[in-house]
Amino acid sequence: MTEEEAFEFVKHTLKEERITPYRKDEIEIVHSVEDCINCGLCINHCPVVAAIGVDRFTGPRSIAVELSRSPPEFWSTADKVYLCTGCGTCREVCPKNVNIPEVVNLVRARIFKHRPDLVPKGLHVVREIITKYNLAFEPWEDPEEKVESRDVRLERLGIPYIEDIIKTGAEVLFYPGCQAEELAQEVREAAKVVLSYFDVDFTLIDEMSCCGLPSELMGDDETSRKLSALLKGKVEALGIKKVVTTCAGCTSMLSKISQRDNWDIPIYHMVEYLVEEVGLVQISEALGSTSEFSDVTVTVHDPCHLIRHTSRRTMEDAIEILKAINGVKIVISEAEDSCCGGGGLVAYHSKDVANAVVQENLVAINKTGADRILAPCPLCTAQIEANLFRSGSSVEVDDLMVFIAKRLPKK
């Protein structure tokens, strides 16, 4: 039997058994559960345990523990591997830095492969959804409603349209996801107004497609994988030098992608190009300038695939932006960094666990006395806002770009 033979032979019978061989980048985070000194840190500060209890969910030690039994056993996992919001509390706390984030993935994406049934029917929705479109969301029916839609979110926040952009040879790529490309229209707006005014030369894509991170949750690698080579060759095509977005989960999972798939570009989120290219002095100037809005108290919620997957530098410079506009009090929340519920494909099959997750946040904002709540994240802003008007809060909420594009001075 040659080398080859052998080879073969082994791959059929490890899928007889349902076992999938770890890849290079997967080894180096199965040895990373061996440092796991059992402390219990991971599950003290887990923001889900906090919510329903270890009854419901064990919490990320339960869930790293199965690495340590024969790949057939993570089936076992999926009454609770599929209740991680994927915030990275649990990596952050840890002493010797244990990636349960990644171990998540790597037991959703065996279930997944061998297991579909185990799979929560909800995110077979999503899946399907990806599958037809290339996007996480179903794009609107009628093309001329999206447009509506639009206007009229944009005449009520006072904010101009601009034509969209698309061209080869720009400096920036402007990548709203999937969340702000249908469902969170003004956020896609805002950033173009912003970028439009501080002159970036910019593009978008001509269609549309997602970088991959709602498949990767889910344990669908193939398709991730489909998805960040397709998104690759758009950005190759384009001959852009940087890549822009305002998704905070796109800018972890871009982040990802560029470095292991050698993308040879920088990933921004807005905030972080904002700061760095543009300059907190050319900001100030023009947020400082404007006179027209009443003074308004704010608190800010800093997003999960920033502070934990990306940098807690583009919070610091939010803030700094914030404190540049004039009439703006900024109040500091007691769980401005606690997980919102929204991250993990959560509320696609337990509402209710991303719900209770949430209720942190809730409490903390309303203690605040804050006028809004402000995320550079569109899935954090509609999660929050969704709690804070089923509790009958007062208290308003706004994408961090759509609240920057409402002060620019006019040009």
Given for the second form:
Amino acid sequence: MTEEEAFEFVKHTLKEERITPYRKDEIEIVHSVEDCINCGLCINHCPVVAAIGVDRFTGPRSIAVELSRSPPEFWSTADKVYLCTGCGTCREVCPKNVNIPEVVNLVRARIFKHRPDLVPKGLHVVREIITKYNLAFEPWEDPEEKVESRDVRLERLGIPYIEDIIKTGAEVLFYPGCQAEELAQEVREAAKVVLSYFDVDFTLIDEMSCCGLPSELMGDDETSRKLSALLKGKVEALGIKKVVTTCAGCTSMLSKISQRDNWDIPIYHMVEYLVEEVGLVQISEALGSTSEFSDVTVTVHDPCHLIRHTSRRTMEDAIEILKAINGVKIVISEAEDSCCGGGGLVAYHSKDVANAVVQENLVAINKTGADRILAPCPLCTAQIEANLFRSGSSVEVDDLMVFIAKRLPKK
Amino acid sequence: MNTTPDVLVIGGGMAGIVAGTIAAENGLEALVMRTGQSATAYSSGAIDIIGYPPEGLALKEYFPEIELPFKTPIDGLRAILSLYPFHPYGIIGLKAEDNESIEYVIAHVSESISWLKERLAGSCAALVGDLDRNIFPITALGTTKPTCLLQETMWSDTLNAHPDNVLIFAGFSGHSEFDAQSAMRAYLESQLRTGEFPHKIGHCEVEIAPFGKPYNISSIELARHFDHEGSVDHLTSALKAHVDKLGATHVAVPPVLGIEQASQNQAQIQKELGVEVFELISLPPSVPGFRLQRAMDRVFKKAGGTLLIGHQAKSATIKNDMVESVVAQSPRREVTISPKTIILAPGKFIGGGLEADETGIRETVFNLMPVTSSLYSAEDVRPTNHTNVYSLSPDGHALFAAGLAVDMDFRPIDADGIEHARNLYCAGSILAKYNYSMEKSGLGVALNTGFAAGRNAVKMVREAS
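Okay, that was the form predicted on its own. Show me the form predicted in complex with the partner chain next.
Next comes the full complex, and the chain you just saw is listed first.
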């Protein structure tokens, strides 16, 4: 047997034994589990455990320690591991920095590869959409209807429409993410308005494609990496210097893949870009004296992918921006940094779990007495809005960017 | 992104939050940075001042007349200050004249206790106890331990007072973290040995199902469950049958009476059943630890401090004997902080302030020199050489007394006894020369060194401006 034949033989055996060797960038994650001291602090803080109990969702620790079994039988976690919303609370509270959210992705990737029958059906539907369109949501059948929906939204919000700009050599690529591209179009448009107002030299992407986060979250590692490679090609072809996005999930995913795949391009969430690159002085000048709006009391929701997967400083930026807006009073909700349940693709197959997780947020939001809740993430916004509406609350919901765009003086 | 606070505190457990609050209450801009939770959140929530000397009961060989555990924290402080001058409590006393140092330290500890009790009054971690005595609460294992301050839901002052008292240990079906029967047995055994009251002790199990099933229940679930309005009614009626049957005067439950509502729940059960109810001390990570951290964070924020979670200090620049900046890392971002003063309170091995492997012990941010319990450099020390063969040895493990050596202002010093930087202070369990697990002094030392380091930092900022 030649060496090559031997290699092929072993590879075949691995498949038969349902083993996928860890990739280089996964090794560090696997090693982090070795530090677990089994204390269980993560279980005390997990929002899914809080919402549905340890009997239904055994908690972060039980998923992490699965890796210490030899050989790990990932499929035995299949009835639990898809209930994780990926909020990252466990990693943050862990005294040993065990990277449990990434362990969840890693386990889901093994199940997806070797036991796709155990992957919830709802996720297979999403997978089909992604592989067909390179987008996390099915695109509009009729492009005219998409335009109509956009215009209705913009008119209702009083946000002007700005033509899409697509060009090479711009300073900034504005990447809206799938949700703002297909569903929450007002967020995409609002960001364009804000960037134009501050004279940012920006471009959009020619043909929008997904950052790969949803694929990674369902365990479809192959598609996820394919999508990130596709996006890297587009970004390089545009020759831009910075990427700005309005989606929390895209922010953390792009930050991750740009580092992993050597993009050498800094990634910003819009709130970071506004504070760091535009500057609070300019923002205050623009928003500090608008008087056509009545005073409003707002509260905020901190998206997990911003605060726990990127940096908690991002929400400090968001608050700084809000403080600069005339007539805005900010009240902090007790559950501002608690997961809304919208993450981890949980809502696609276990909506009851996602909606149980958001209950804590709803109670806290109503308690603030705020008129409006703002979140710099279209996914959180949608999840909170749907559940507030269902509960009969009068609190209104806006994506933060929409709120800002509405209040910018017309140029 | 950069910031320039007056005081940067690295670590947000008891020591860090206290130091940060002192700074904020003095009108300074205070930033407390921590990775997630602290070892305080992880603790039993009992605030021990001093229960034993660092050697534990072994000290009795040399001083047979000494009473151990110490009857009062004041006795303990006197013994520590006479015998162990480099204990962190001793360092506090270096500020006073030689013959006044003991009284100085007792006054300092007394002041810090009053300060903390005042801040936590009315919170979910409101405290009882004072410096005049050590109290001996019961643990979930049925043993007792000396402590000074305890959350008010965890203490009954009348339990040991009357021979007719009847105590019931009440557990929950399907709650694997507490077994009422074995706790009862252990406690009864020690009561019969010491002759202390109560002698009539029973146990019972009640069924509470936060998610509809009476099995596989965790403490945190029960605590959250009892926070919901009206959910304690069921517990009250379930306990009633057992209380009536045994004629109980006291009921001990695991520490799960609530996160925010524990005190109200305790009051309600007591009122309806006419008995005293209290929570036991449990193993980490406990609900009272959770409550304590939560309440402390609120104290700090109320004082005007900024809490930055999810960031870990990675490195620092020192120039002209001053720390210029600290670089901290979040999952996907980096931040440079250029503070006027820094208080290093990251904890020890659990908190991450010290790291140890077979090549030695290291301080993780500034690469300061840690020392062993005998004040030698610990940089090349094998940690296993400083542990006992038995994990639960009555002599403890000297490894836990390793840490940073400091000057009288709590500034870490190098091998020549010179401070590393003029604006760098430290507090809490990263300090050397005390063995918190042996001494039962963990949160007490954290409180007092945080208090002292915070004041020193305030003084330095004021003098510089």
